[in-house]
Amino acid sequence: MSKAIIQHITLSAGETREVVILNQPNAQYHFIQEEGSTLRLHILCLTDSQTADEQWQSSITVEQNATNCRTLLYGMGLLHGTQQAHIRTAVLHNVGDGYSSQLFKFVLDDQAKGAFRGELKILPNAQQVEAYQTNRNILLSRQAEMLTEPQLEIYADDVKASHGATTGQLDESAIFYMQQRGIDRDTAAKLLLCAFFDEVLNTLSDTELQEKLVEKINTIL
């Protein structure tokens, strides 16, 4: 097996830069962040392929190592068939007066598997810190497995932090409102799972992008 190759990237003071990952099979990441800057990265893992044994493996790894950085990653994964996706974070909070927040989001049908382990870690010197941790997963059949392994080490005291998780199916309750009001459950399933990718799909800046990925959506579901 060949060694993965890991991109290192540091982003100077003051520097926002935006990062979209787009169903590459293997991306290893290792960012630096100087003062002031801003790092928005995006996992996207979603095609229309009917390829069965389709794999996204993506490694991820922040440092700030400077005040007044924000770090903002986002994720999501629609996969079917026995499609995979396994996604490892890690957020390093080596100073204070940071900022950063992970979400990321799954939908898995047929016998599809996907993994989200986020690590966060506050120093204790990262005084004044806010970090949050979001991950929410939707299971559309008995067979798709979604395992999701938040870990927090918070070493100072002067912090905000929080991390959430959640796997669940889709709501039936919504969906029987809206088929009261003449939409079909198909058509109700496929409008509730747009609404739950849009979180995500809104903080690309790339407007074009996110049509695209809009009827991709649209496309497998």
The other form holds:
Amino acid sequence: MSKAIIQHITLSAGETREVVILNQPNAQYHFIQEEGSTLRLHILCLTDSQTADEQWQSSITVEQNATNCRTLLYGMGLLHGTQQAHIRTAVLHNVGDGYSSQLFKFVLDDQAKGAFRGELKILPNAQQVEAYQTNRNILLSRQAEMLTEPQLEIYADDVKASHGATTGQLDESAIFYMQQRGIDRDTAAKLLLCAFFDEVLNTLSDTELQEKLVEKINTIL
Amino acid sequence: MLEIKNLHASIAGKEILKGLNLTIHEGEVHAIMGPNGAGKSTLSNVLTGHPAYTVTEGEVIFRGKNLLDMVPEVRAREGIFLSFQYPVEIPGVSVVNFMRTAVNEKRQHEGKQPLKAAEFLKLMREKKALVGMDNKLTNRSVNEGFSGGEKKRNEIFQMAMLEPCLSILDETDSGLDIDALRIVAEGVNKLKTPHTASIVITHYQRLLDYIVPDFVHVLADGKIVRTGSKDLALELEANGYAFLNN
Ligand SMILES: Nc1ncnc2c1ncn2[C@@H]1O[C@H](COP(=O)(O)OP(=O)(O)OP(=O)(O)O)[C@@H](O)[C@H]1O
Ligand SMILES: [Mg+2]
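Having seen the form predicted on its own, the form predicted together with the partner chain:
So here's everything in the complex, that chain up top.
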């Protein structure tokens, strides 16, 4: 792992904090959430650089130390060339009555590599917790690789928790359907991939950034 | 408009179309009937350029051009439209957005400017009314969670938007309730001009009461084995395909 300094941030009671991590090569965060606080965090990895050899290593740890906290983690990686993005998350429900959701999406082209390691821990006394984790990935080339490692440790019994991970290719029947309506293959693929990322991007409260990112996705694709 | 000569096509190494001939002129409606698995949808897919099929012999001329040389999107822009037997769901892409892209790609192909936002909305309103398409549906993702009948209506809505010269309706009647069938068929009839033509694939005479064909063909085992007037559909409805075994 990298030697980057870990940033420790405590969310005070009732606080709502938004964090956007845009193309930081080495983001290391450790959050502590106090009573009734909300954390909304986005990790976004995408550049239209010529070299296409960037590497991103992010590690996000969130501890819910009091009740009624909400943790919402979102991430996307649109990688090509030899780019690599490793995202590690750990959401620790140390007490009950909490909510967390994680949604991470990757699209990998060329020889790009992505990794998502999502840890979710619900301690024995942390009852009445809802915790979700989703990782969806699309590989555009045979050489691209995605590694998904969900780690769920759930010790409380009165909880709702789920995780899902899928890695697949572009839906060829959808592409043909669009071609049959006169849309060329590339445009069809762009429409599908923008729709794929929209689920992450439409959760950004900064709509200007949202638009910029959509534009960038379109130039990269 | 369309001339299919000795068409042979296969999928996964299995020959499905085995020397099919069919000529369609402007203004005509051709119904194609035939048993399950005969190759009706295969014909639709081959005409629209589905990549899973290989044409091994024969030719298809569409408005003077070699159709089989064109990629699927060019065939569409040249005026071929398929109402899919099983319309595909496209999560996250709204019907409006999808149609705006499709209409403007076609216009570009014809050397026209893209439609202005107001013009596009006017066109949408007009065509929605024509096929009785619900406003709520056009704001949703293409076909996602649509009922069977809603999907079929959405196909005809898209046909209305794109104004193709050759439309292929592959079992558009399946899944439609009685009223929807009438509305959709009336929509198809309104889109008919002396310069358009249709291939209507169906298992039931019922649809042909509304969309009256000039010819009815029976497709069996990869070939057109019988051609007749609209009365042939009535005869098939009464007697089935038993004659094929003689
Ligand atoms: N991928 C495939 N591999 C092998 N055979 C296939 C494949 N796809 C289709 N077929 C076969 O091709 C034949 C023709 O299918 P097609 O869908 O054209 O029939 P159809 O006439 O449209 O039937 P229906 O009336 O049931 O819609 C069928 O026997 C079908 O099983
Ligand atoms: Mg069929």
